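Form predicted alone, single chain, as structure tokens, below.
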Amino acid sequence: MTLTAASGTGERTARKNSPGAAPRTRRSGRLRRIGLPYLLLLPALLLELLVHLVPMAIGIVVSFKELTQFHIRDWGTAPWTGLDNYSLAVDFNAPVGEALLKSFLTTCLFTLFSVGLCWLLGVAAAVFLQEGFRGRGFLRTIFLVPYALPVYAAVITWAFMFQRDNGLINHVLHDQLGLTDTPPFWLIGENSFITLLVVSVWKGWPFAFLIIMAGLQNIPREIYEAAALDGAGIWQQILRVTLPSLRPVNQVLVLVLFLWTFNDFNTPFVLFGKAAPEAADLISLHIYQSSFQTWNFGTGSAMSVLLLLFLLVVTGAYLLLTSRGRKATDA
């Protein structure tokens, strides 16, 4: 029995020391290392597939159908319309296309102002808080409060503040300061665009502040000291040192702010409800109204696909231009 055990041990040792054992072991270990990241990413990929890709594919299919309230129970039976929904959406001489074009232009103007102000306030606050002083940590915390608050709670609070008769904004502007003859309407009419812009900037600029503040930590202090020795003032240091050093951070930040702002649905929906004023008719809420208020899901899906294509084109062009700019700078 002892001889049998010894022989078995000797055979296992011989197999381990055989020439083909080491490559097989290394090969299996390499396969485990390669497969482990994909295994860890599998839950996220499945969620992405179920939450985004499958609904997106269904929306593209619906955009080619005449899906109304008459076929909502079984949307598969809705008749195919080909490109009719797209033709209707881009016919700017017809009421549907004209309304979509106005909403698109309003969204572009809103995004331009919102992203610009968010970036400007974020850079100013981050540069101001770059130097150490008493209370800097407290100010950083206060500045990040709007970003940490739940969106719905924050926007509902702003909606109460912008009420005409008992809102805080009119109480200060009209009752206390006397800047207006009559209390203005902020949630309807032309002023609704200003209201939407104020709320959007208020809840968006802390994100820009956070990203810029993190980017400033990577700029060596010696560069500022060398610029100061060369006679550069504070504004010259910002223009010649800070902004060029923050270019990679700003490129990503502007793109993220653009996509978030252009697709913003929660802010106008909570502020104005299901029907936003014409001055604040963002395209996300406009597509919602075209789908769920008129029960024309085919046209609404076509508008969504057109919006997706527009964002893809703008994002691709932006990434191409910024990459060329980096290559030119490096060269």
Given for the second form:
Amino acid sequence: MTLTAASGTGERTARKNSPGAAPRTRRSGRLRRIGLPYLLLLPALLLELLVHLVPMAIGIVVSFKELTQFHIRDWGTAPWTGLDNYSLAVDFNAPVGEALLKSFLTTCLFTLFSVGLCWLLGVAAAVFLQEGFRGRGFLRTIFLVPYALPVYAAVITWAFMFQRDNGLINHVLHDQLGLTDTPPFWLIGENSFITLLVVSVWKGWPFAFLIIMAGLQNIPREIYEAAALDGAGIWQQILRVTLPSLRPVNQVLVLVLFLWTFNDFNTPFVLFGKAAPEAADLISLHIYQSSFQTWNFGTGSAMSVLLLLFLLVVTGAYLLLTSRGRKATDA
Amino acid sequence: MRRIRAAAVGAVTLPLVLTAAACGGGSSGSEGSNEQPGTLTYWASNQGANLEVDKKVLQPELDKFEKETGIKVKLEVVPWSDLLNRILTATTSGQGPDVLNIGNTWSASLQSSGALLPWDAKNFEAIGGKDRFVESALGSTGIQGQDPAAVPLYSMAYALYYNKKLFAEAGIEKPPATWDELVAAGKKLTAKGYNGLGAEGSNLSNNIHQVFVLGKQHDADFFTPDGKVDFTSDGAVAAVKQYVDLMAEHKIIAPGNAEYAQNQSLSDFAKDKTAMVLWQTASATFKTQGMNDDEWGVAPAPVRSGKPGPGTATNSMVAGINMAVFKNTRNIDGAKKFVKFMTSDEEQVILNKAYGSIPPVKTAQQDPAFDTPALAVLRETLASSATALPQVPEESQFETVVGTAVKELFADAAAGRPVTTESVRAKLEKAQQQMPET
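Having gone through the form predicted alone, I am curious about the other one (the form predicted together with its partner chain); can you provide its structure?
Full complex below, order starting with the chain above.
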């Protein structure tokens, strides 16, 4: 859509500049108008096909096969198993299904907290930095550091800090502040959920901050001035001007954060290694373990397809709801 | 359009799972060709303190090989954490090295993928014959009754390393030979404020090595003789409980060890915080941690009673590295020449000396370099009381699921939750049901 409009404008400009060549330009122009958008889309489409659609199609095929180490060399020869992989994955009374369900619920809870906190921190920081003051540029840069750091290096540093006996966190909490009787474990057991959340929010909120900051630039100052004249205080302005104006930005931001967080693999993998503690067993690492660690690629693929379906349904429902809301607002 | 894009973002886990499968194909079942006789690609496992050390050890030998044969060997040292996945990816895509190192416990699992060249009589003949290798090392080169999938390169065994200074302080005169003695010594040391024994509770492979040996001592194998999974036998449950109880009940392993997976227990040992570790060839690591050779002693790993030996007196798994050739190599003759070179008497002495391991080649093992007290214990263990991990295709999955179960039990023990026979059995049952049906 956007591309067609752009090329149309370009053509109009060209015609205006060279009136003598009008008949030929019109003919080739029509061709270009039809062909050019597709031509421009072609590289992206090809890449999309190779990087997403082909593996996705293969994944769906594999999910109906019994693909273990006996067939990985030539996966096409793996025997078909019908829906066996799926029934194994959703049999919540058996260990495989039970563990998958638990991991799914953990991921839902984790995503809810992580996205919520990222958003809250992002909004707070962006609103705080909206007014010009000395040091604003410096703070903006500092806030964006976690987003700019390589994920692996940052998360491994957190893993060191969260070590029970030699880590900085316990050194501060236990040794210096005396807040705990015994130094707690952060990388195993129940606390690992908190560890994962802290690192995930630290890593994710600068993106929310960046996007919301960009959204704030588009709110005309006059609205705030008018609101102030009508007697609205700072909280009233945030609630009645800032947040409603940010709605379109938030809709996209929350969706993107949701998908990233739900699928996050790097953070738990670097923090906990190949086997995450049960309390922090996010679904992507769980599927990795089912596939690569137990070499049961068929079941792993079935789990992936189920995850994809879930994300499609949630995303579809979300987009439907938010676009309806927007139409209502527009009207 | 936006919906499609969102869906595509949602699918990021799919390519993750399917990277291997997506490349697809692989090559046919033929046994290599000689299309590229001038070069070889070699994936070496990380044996030294870091990847650079390995390059320094190996490169001069590879240059020597090039001088002898004219074949250039392109070396890549692969960290342990990546090695198995790299091999899996290479297996699926058919784009792998010509020669590679594998952990010897993976031999049967990798053999069943059909990617490795079988070492039949003819191939063994090309490298000087099967008889050159020590029996125990040959025991972990592939599924029993089939031609080996690999050739032994470095051998290692578990032993009990103890800190002489801490032992003297606690008034312990000789290293413990039985588990009861080990617990008693551990309690004395703990009373002095030290950690009795070190462990790597979050390291899945290490957990497996320890509970496999204890399993043997309880007459349990984790697999039935016909290769079916058997994680919940009374012996297996007792073995796992005995290991975790060193922390849960006897408290001679410090709770902090439950999250160790990066050899932190060896650092604790070198820093005089931990008095004993059960480890394979730890001498090089102690040296890099600044510990002199005379500060630590080494003894055979404990058994339930009496002397180490075969059967229920097993006190180590057969640890080590094997060398394998990818079936679809384009330099099959060169690959065999390279394996012959690396397993020659001369190279075996050079390489095993550099890595502190034992040569699996009989004649090289007789070199005086391997006669030090520490290495003599390891050599004796390998010769008489070490047993290979089950040589079944599911060995790699076994390491993951049972190793994870032990990790979770250690986490329970560290948090002060009770570890009972029932809780151990429940974890092992869950692990067993996670195994793919065979």
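In this text, rigid core is short for the largest set of C-alphas that superpose within 1.5 Å between two forms. The model shown is predicted, which means the values in this text are computed figures rather than measured ones. Residue numbers count along the first chain shown, from 1.
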Verify the C-alpha shift of Ala275 between the two forms: is it 2 Å or more after superposing the core?
-> no
For Leu41, CA displacement between the two forms after the core is overlaid, in Å | 3.5
